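Read the single chain below, which is given as structure tokens and is the form predicted on its own.
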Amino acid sequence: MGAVAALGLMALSASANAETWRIGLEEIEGSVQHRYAERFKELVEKKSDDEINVQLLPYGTWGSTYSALYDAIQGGAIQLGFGSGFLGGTVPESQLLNLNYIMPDDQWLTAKVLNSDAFLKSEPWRQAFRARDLVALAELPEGNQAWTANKAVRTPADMKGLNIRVMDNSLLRATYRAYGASPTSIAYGELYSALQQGQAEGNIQPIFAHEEMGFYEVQDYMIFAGQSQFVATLIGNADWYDGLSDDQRAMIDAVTKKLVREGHDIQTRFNKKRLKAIRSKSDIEIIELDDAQRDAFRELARPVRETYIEEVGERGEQSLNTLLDAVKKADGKQ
């Protein structure tokens, strides 16, 4: 039975009088996305007096590739879902969220900026998704991304030639080439064995993913460079969204606004707990770069902004400028 047909059968289990909204997750049960989606479900079902049933579809229940999830949302078989680094293949402008050293150091400030009307509802960002039959409903920063490697990395010289795994995303490859590394793309499900067997020498993940997937077990160093947070965009099918009532759209807006703070708190708890687990279960060495060390990487990352603009075009440039302006205002720098 095909994935879409199976989803149709699953919907029959819902109340005959309830409208079903399916939400596809890029992550497994027990993840940051999963907990956020659970709260989204709870709030929507409560606010709708159970007239809406929200069905969670964790990683693997909708197909075998992230593109299958995005295709299902674009086609309307799934109404809602998350898109992160791989979403760049569907919405090129979304690669903006993969650029290094553009977000505030303060993770809560990042969550507020990304979910502000000034950015999330800005015309270039809105049109980037609309052009692909999608709507961007919320941004979920899932915590700082950390590097792991089989050698200590404190400077770009240490990164030189490192065969580091990145998501299949042109901007990430450009970024790590700028750092001097040799980026490679390996399927997420194959990454543990690739690190174990030496097919990759380094890795980039939020803390919870390092722990969840056991990547830390086959790496010697974990490096915090403050270069980026892992950000997932909550997206919806545009036709589905436009077909909702005004009250339903207002409800989604109210729920996602409430979840900005909750999402931040969820990822903070998850990542703190997972880092503690990594420390207790391994002897991996933790390295935190100081400001001067970070500045060396920041300087190399800056020209990649131009690469982004060249690849994505005017709408991407407008989105970048909108985000940078929102960050400056939030930081009190203008």
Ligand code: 6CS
Given for the second form:
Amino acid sequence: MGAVAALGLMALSASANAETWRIGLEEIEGSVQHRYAERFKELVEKKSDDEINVQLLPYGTWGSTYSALYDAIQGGAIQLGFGSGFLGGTVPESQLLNLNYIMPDDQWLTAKVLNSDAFLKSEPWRQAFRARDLVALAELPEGNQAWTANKAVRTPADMKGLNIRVMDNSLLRATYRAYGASPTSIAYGELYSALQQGQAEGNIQPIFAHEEMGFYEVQDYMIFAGQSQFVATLIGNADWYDGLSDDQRAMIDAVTKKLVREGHDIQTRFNKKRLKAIRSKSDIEIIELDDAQRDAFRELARPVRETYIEEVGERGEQSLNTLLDAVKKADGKQ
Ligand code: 6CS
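Which structure goes with the form predicted together with the ligand, now that we have seen the form predicted on its own?
Expanding to the full complex; the earlier chain stays at the top.
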């Protein structure tokens, strides 16, 4: 056999023996989660000398509801995936990441705090996922969220009764009720037509999502209130994770650490570019709330921390305190 043919055979048998890790995404190709997962794939495959093959499953390829994705990860049919707002139904403590006005304004600082050992590997956060057969491997802040509506919103009075769509998450509903709105939950894939047909009058998304899902086309105002970044947690099946070798677990750790900065750079680039695209393709009016206007919403959001503790319990309270401590140490505020 010629050397080239032998090499081809070796490559074939290496890939035939390769382990496959499947990663379910809550977002479509071209999204922040997708780009992060592409980089995760490249790094894992390279570091494992192609012993591991990572397969990406974008939104829609694993079923139609997010609970189908989380169930598949809990059951081990899919090893890895992202969980964000809808994950509250599976891991109630994860709704912490949906509370408003608890993270620093500095988005890079937020990425560092959420991925610090002090928070990500803290016992309450770890246990919250372990109790549901999951592990939290990384936090991916995907950029500041903006509200959209068909009316200008500058004050809580402007939000009164607004039928704003929130992800299916009781803390988000509590937050928007506290602002005076009438929140409603609609599936991501049905949101465009719901906005178009008036079943929802407002929406909350990071900029890249307003653009790539076309939501901005059916909304007149985009409002920046600085209330929160959109954060997704990279989760893994706990049995699968425990069954990995020490080297494989160390590799995941190294890859996710490297991707903290890269993830931040990806979201910054995507959101900047997509805001430009929205501005050039539409005449949507952009409103930046000033500090005093933000403070009015900040004040109304504050008691929702208590709602979170009441609804989620002790582990939730400990997770909240762990996060607030980590934020305080990082920026000396709060
Ligand atoms: O609003 C939603 O339902 C979805 N939005 C984004 C940006 N990612 C996933 C999430 O479920």
